[in-house]
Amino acid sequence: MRFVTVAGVLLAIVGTGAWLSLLPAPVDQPIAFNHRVHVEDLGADCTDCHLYASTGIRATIPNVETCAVCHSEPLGDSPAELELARYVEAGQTISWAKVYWVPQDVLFSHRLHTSVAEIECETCHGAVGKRDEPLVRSLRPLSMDSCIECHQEREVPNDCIACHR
């Protein structure tokens, strides 16, 4: 019995390591942005800050003008918000590091996936809205296998030309 328990723990460790190896290396973010406060506590929708997530091919990473809509002045006194207010006041670009990528030969439309197919952002991006810390890496690996699996589940075209140039 003890051997089975030890083997199970080792398999869990190896499995977690294998899963983490599929994720890109972590990046540094300029501000300790708290998604949970915005999404769960304040009821913000992903599209409030990530413009074009439901209407365009690409969703934006919020720029300082987007943040300034709500944060022209600090609403609290957290270090992250004070740092954000400094960016807003200076009109300075916030150098967010992008954490989700698709290869250049992939044609991916946010609008088709979010508005037409009505797929929730979390399906591809993970539970971002529950995070107290900024994203430093993707929460879910975006891979061709995961795309194909999703297309098969929804019985939508899986032809190469549907997604690749």
Second form
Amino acid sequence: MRFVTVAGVLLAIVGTGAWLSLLPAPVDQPIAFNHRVHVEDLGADCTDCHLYASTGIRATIPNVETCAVCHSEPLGDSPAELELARYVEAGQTISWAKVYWVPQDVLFSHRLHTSVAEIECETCHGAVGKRDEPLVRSLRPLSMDSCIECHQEREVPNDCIACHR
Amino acid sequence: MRRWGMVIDLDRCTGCGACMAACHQENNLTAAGPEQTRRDRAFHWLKMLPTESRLGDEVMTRYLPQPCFQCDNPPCVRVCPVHATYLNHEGIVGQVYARCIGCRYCMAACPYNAKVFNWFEPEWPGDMKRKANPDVSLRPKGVVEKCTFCHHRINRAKEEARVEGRDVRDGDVIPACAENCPTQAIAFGDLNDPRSRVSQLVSGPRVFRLQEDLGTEPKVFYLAEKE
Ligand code: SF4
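Please could you give me the other form, the form predicted together with the partner chain, since above is the form predicted alone?
Complete assembly follows, chain above in first position.
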């Protein structure tokens, strides 16, 4: 019995390790940005900071100018706020690490999916707006399987060169 | 259903090569350089073939621009073992670089020599790579590539039409070669739309296609005075 328990625990550890090793490595983010405060408490839209997510092919990760629209002066005294104030004052680029990306040969149009097909950001990005911490890895895997599955569900074409540029 | 096609007026073409330059720039082609060109590895999606014709005693050199013909019955597609090249529902012969295994069967099958192979890791002098067109991929070494009638421009035009809630109109899609042609010798559009410019041009008497007897059914039509 004891052997079975030990073996079970060992298997669980190995299994979890194997599963974790399949996830992308976590990245470091320069500032402890809180999505939840901005989205849930203050009612911001994703597109308020991630410009062009509804009007362009590529969405942006906000740079210091976008933050400075509201944070030209520090809005509190949390460490993250003070860190941001330092960036704003120096006019220095914030080197956010990208956590969602598609391979180089894939062209994904945000505008086509958000404005035309009216798909919510959460569908591909997960519930980012509920997170207190900045993302260190993607919440949802972006894979060709997930694209194709969604296209099949919605009965939209799966022509290769529509996405593979 | 649309069927994209191209009409090239050879009586207007001066062989200036502006179409080739535009194609190179638009589609992030690398330059093969003199050494590789001597070894017949010149890198063009749109070739300029010189032809000689006689007018009485005079010999006249004329030029024939030749992109991929997007055949309706493409031999290249039939031989691809991995479905990296295929005929899409609008008549474009797609080339999916991420699928291509570089076997080059398609190059052997194409009677028009329309495909090229990346023998080397592509290089761009200076900071040229940073000026690459973001709508077109940078192909790695070991894959076959070719003209796709600037399919990224077709996708862009379709997307813009959908945002504006309308259909794609004749003239919305202009491939880079056609856009840069100083004599407007290249027309592009939907062959299935009887009112499109290309449909009207192909119903005229000056039309011919290359090696029609092969049965490949090219969707690039040439116009020239009949002898
Ligand atoms: S011209 Fe050649 S490469 Fe282009 S579709 Fe025809 S056979 Fe294929």
